[in-house]
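Heads up, the chain below is alone and in the form predicted alone; it's given as structure tokens.
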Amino acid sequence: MSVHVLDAMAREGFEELLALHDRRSGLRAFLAIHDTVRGPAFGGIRRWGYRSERDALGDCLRLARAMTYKCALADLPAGGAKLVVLDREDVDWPAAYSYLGEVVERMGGRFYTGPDVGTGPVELASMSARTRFVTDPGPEGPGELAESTAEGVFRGIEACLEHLDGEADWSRRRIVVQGLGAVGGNLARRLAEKGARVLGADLDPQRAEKLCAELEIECLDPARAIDTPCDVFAPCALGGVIHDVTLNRLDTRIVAGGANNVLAKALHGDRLHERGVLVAPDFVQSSGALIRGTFFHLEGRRVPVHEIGERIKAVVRSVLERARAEDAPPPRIAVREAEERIAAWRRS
């Protein structure tokens, strides 16, 4: 492992990084534990076709750190982690997820994991036969994870609109939802029920057409979603959607979605702030499933979805008010506040 990786871990406060290779299944993966000062680390399993191992490792570290930030601002007795799996054709996936279950079990409760892009109920069921520390997709699990995340995003958007205009006034709002999977689809449904004009886009045309027809909302070409004029652009697919190229194409007042790491770099948030675009901190907006899962695993209770939404809205509102007072981009304020809390926990 390159010494530069160790330098990066030390600089960002990481505790542990595992490079995983299973000879039987062909699995290759990275597991990063960022922080366990307040409690066990939580993070889902992202399976994606990365261009290189370097890209997969970088994503793993970024996502693990973001999970700690989520825990800090949600005031959860937990820290952040991430398990990133390289999606390759020659892998025996049932065996691979069974192996991952064994890895998680060996950690003895220091790491809890669950769904993410590419890892759903089938994969989690394979793991739950091997470990106690995974989100069970069945009736014995926490349930309503996507609904919890979507509710948090919805209430975060509400906080943004109230921050700018004093009220949500949904009937006047034009909102683009990019990504109509479990989270984006639930969000689009909530917005449509409130009377907002919703425009949905997804790389899977069949999924997009089906949901848009069901909700009676406009279906967008995914290549043009970021160009579409709107009040709110809600990215709910993969991160990094706002970068040097797309930044200047964006035509919105608010960026607030359920994807992690929406900004390719923090400076892109700075540039949007200079243009007067309000960017909600994504690791606050998307923390609903984490809140639901953490309380279920550590306290054995299912927090109602509406309570999760209220909790997230309160945090978003607080960050936006501080950002306005300091004339700073909200993502910068959210990171600063999370790091202040983490530093205080480590000192104590």
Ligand code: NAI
Contents of the next structure:
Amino acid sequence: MSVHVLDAMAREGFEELLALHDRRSGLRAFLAIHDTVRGPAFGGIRRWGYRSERDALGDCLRLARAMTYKCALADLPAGGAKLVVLDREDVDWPAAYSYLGEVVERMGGRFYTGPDVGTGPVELASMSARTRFVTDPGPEGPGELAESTAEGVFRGIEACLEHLDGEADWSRRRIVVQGLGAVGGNLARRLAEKGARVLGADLDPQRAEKLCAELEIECLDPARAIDTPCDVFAPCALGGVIHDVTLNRLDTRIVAGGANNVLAKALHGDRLHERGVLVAPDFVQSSGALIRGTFFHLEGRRVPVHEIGERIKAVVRSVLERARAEDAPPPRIAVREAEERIAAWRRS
Ligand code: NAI
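Next, report the structure of the form predicted in complex with the ligand; the form predicted alone has already been given.
Full complex below, order starting with the chain above.
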């Protein structure tokens, strides 16, 4: 491991990084713990076909840190972590997830994990036979995680529309949802029920066609999602979708979705702010599942989905107001506020 990794960890306040290789299953993964000052670290398992180990490690560190920011702004007694698994053909996946269960159990409650892109109920069920510190996908678990996230994103979009226009007025809105999986699909349903004109896009054509037909929404070619004119662009697929190339193709008034780390760089948020595009703070919007999971694991309580939505809307609104008062991009304000809170935890 290069010494630059340790420099980056020190600069950004990481506590621990594990590089995992399981001889039996062939699994390769990284586990980053960003912060446990306020409580155990929470973070899901992302399994993705990264182009390189370096990309996987970078994603792992970014996502773990974003989880701490989420905890800080949601005022949770927890910190951030992430487990990133390299998706490869020669892995025995049931054995790999069993092994991950053992790794998580050995950490003794310092790290709680759950679903993310590429890791769903089947994988979690095989882990929960090995550890107490994983989200049980069955009736014994917290339930409604993706619904909690989608509700937070939905209420966050509502806060953005009210912030710009004084009202949500759904029936006048054209909203592009990029990614129609657990979060995007749920969000599209909520928006369609409110009467918004929803355009959905997914790389998986069967998933897209099925959901669009069911919700009676327009199906978009995923390659066109970014430049289709709309009031709200809701990225609910992977992070980093707004970068040097896509930035100038966006034709929207608001960017507000559920994907983590939507902006490839903070500078892209600044450019959008200069163009008058409102960018919602993504790590606030997508904190629904974290809120639900943290309360469930630490207090044994299932916070109702609508309460989670209310809570997230209030935080999004306060970030937007502070951003307006300072004429600053909302993502910068959210990061600053999170960093102030994290620094205060660490001082105390
Ligand atoms: P998922 O795996 O259920 O769905 C993602 C969907 O996006 C898939 O259908 C995939 O085909 C599609 N997709 C990938 N790249 C695409 C592209 N370029 N264009 C169009 N579609 C694309 O994942 P899930 O759970 O819905 O998560 C979505 C995002 O929300 C991720 O970034 C995740 O980290 C974030 N998130 C999810 C939470 C949850 O509760 N599930 C909690 C917080 C964040």
